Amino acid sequence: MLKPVRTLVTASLLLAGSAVSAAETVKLALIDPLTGPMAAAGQPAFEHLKLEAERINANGGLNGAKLEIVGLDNKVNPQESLVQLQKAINDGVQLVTQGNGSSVASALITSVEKHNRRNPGKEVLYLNYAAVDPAFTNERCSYWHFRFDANADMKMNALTNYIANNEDIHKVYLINQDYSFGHAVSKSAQEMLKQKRPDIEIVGNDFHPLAKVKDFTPYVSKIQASGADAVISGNWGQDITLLVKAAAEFGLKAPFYTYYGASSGVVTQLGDKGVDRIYQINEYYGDFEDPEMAKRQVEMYEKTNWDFYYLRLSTMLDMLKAAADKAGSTDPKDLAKALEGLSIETPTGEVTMRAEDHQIQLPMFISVMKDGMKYGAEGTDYNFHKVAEIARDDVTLPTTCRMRRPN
């Protein structure tokens, strides 16, 4: 009586087993805000990864294995991220990626490091695509963490190199959010400008509460009164949108050099007010000349309604594929080894994953918001247009990392 049942079970088990071995999949878990108010930061990354995974899989996958993207919602909460990390590990995921919030990145780095030490043979790799705290590739560097975005200091290095060569700028105003990141931006801006262009005067150094200011007019009038001819700001989210909006309404002429001027939503909300006013330092800009890139850009917007903003996610997957093919394996230990010092060619030039600190080395671009662009961002006619390229050697910074490698 039970026999047919048993054969059925065995057969289905065998079937399931063979299905797994026929198309081996490697899962990459994105741990980022996918619901709630911050979803606009995580969803475009999720869609971008899924789209690019299709391309990777069409080109042979990771050493033959199929790449699958899993989205896990962390609500930008460090504790919840660790719960999600455990969920991923439980489901056999050994590659995780995250970008939004240095608090979450900090939790993931320490947790992955401990997990790998406590569970040899089940190592997990953490691929960081946007958490920019310089500490993660300096005093807190970890063998299992790889950063595919320039860190905050490298961005400032690139930005100040550009400003140093711009003879029109004599007076700089700093305005940042009043928390650790904003203070770090302000500090490195002051140090680097002093070193590269001692004649530049810092005419103001303001900190405003994080995500609380609705009307920036008092700050803007202070900037106006100071006679600044450039403003540097690490602001993100509503703090950059409202700041630039207030500046436009006030009639402030000085341009804003920003880290996150092109993040999703800013273009739509600023519209005409951002044109020629908002500059961004990034590894990418909107009106990319590369036709292949332009095609992917349009394809992504048509398919997902999100812009192709994270070129570094494509770079990350390309490097992952190169490492897997080089190592002939998708085991995280082999991948980590192969990623160290790996160089690949990207549409913006050659990029290298520096072995000493696992910080990517890449060229960066200053771009400015323009109207009437061929490929508009967020379905508008506005997008970011290249102003200058900062060569890789002018972006790079030394590291204090003393990497502890597993033997």
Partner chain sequence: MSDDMTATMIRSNQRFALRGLVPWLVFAAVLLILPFIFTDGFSFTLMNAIGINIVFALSYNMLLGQGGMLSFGHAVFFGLGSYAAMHAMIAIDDASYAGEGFWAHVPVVAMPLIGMIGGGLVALVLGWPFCRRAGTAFAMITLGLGEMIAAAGQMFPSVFGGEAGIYGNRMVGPQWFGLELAQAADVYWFIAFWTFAGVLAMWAFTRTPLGRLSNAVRDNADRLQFIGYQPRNIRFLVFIASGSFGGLAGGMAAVNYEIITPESLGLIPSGLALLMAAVGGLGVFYGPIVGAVLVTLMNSLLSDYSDASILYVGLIFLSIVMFAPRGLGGGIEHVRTAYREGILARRLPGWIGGAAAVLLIALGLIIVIEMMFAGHGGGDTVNVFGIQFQAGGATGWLAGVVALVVGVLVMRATRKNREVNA
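To complete the pair, please output the form predicted on its own; the form predicted together with the partner chain was given just before.
Single chain only below; no partners, no other molecules.
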């Protein structure tokens, strides 16, 4: 059941209750879309980081230093992202994070590598929280890049295991954004379904421009005509919201198996039409069984009007703190060394940053949109209920990374 949506609050949160000295501050720059059509993906990440930085600081900060979050708007543009990266470096920032857009991540990895080769002693560390092109922790792995989200292949491995066990699914339609990530999702879906359920037919494989489509009805019409039993999509930002909205309005009954179906705006756009139809593979879900997680969901929505969606951002900051405390330093070189192989406990179990490729290893969950949830998303009673848990060892995939480490 829908409830009135409160006015968006974008004002910065005040750092309060800090238990660290203000004498030393470590800045972490978020380079993500904070304005424009994809801002609904970047703004909740920005607010999440600021809220969780308060918790980190109240618990001693990074080896005693205060953590400050800086937001830099890249408009999901790789070239603009490099401008913002240089701006951060010029301001003395040595820790950067980004998640929205593997095209952006690709540019950042290359630029950070080049900067670090040319500026020994002033290295920059790139913490990737959501750009999931598998190449970044395989053939393009970098010592200065750490990924805190499962990559596209890991997610598809878990998702296709679930789909393969559904004997009602015989025809699958693929629709994805037309860039490296979308093609990676499509490729892995085809390969893994062929291996696990060779009887499943791929009846469509569409790619569309990133953040350009305003009306997905023509695509939905093709899906309907194909007779698909299910749709797989890695779409994110407005592209997933508008896609599932168009499907609901068109009357398409096929369920959507998604990477980001619980993104901001989906539940308010779909309402009852999304119940039992929108599935998501993610590191968390909307039941908030853990009392501490439930507390953070309530607190974050009250303060920012955004949901506590990115558990991986909390995990990223917790691992950063653990690495800084372990190393006794906040220098990027020391942090990188300490992060390799680091394990911590999270609300969903132990996670480990694999040293070989800097790819986090973590449990995953499949959830489906439901009504009457105790902790509703976006001020509604809708949220995503857990229907499957995939153990960390079953999410893990081998890597082809041949890491080149600095001397």
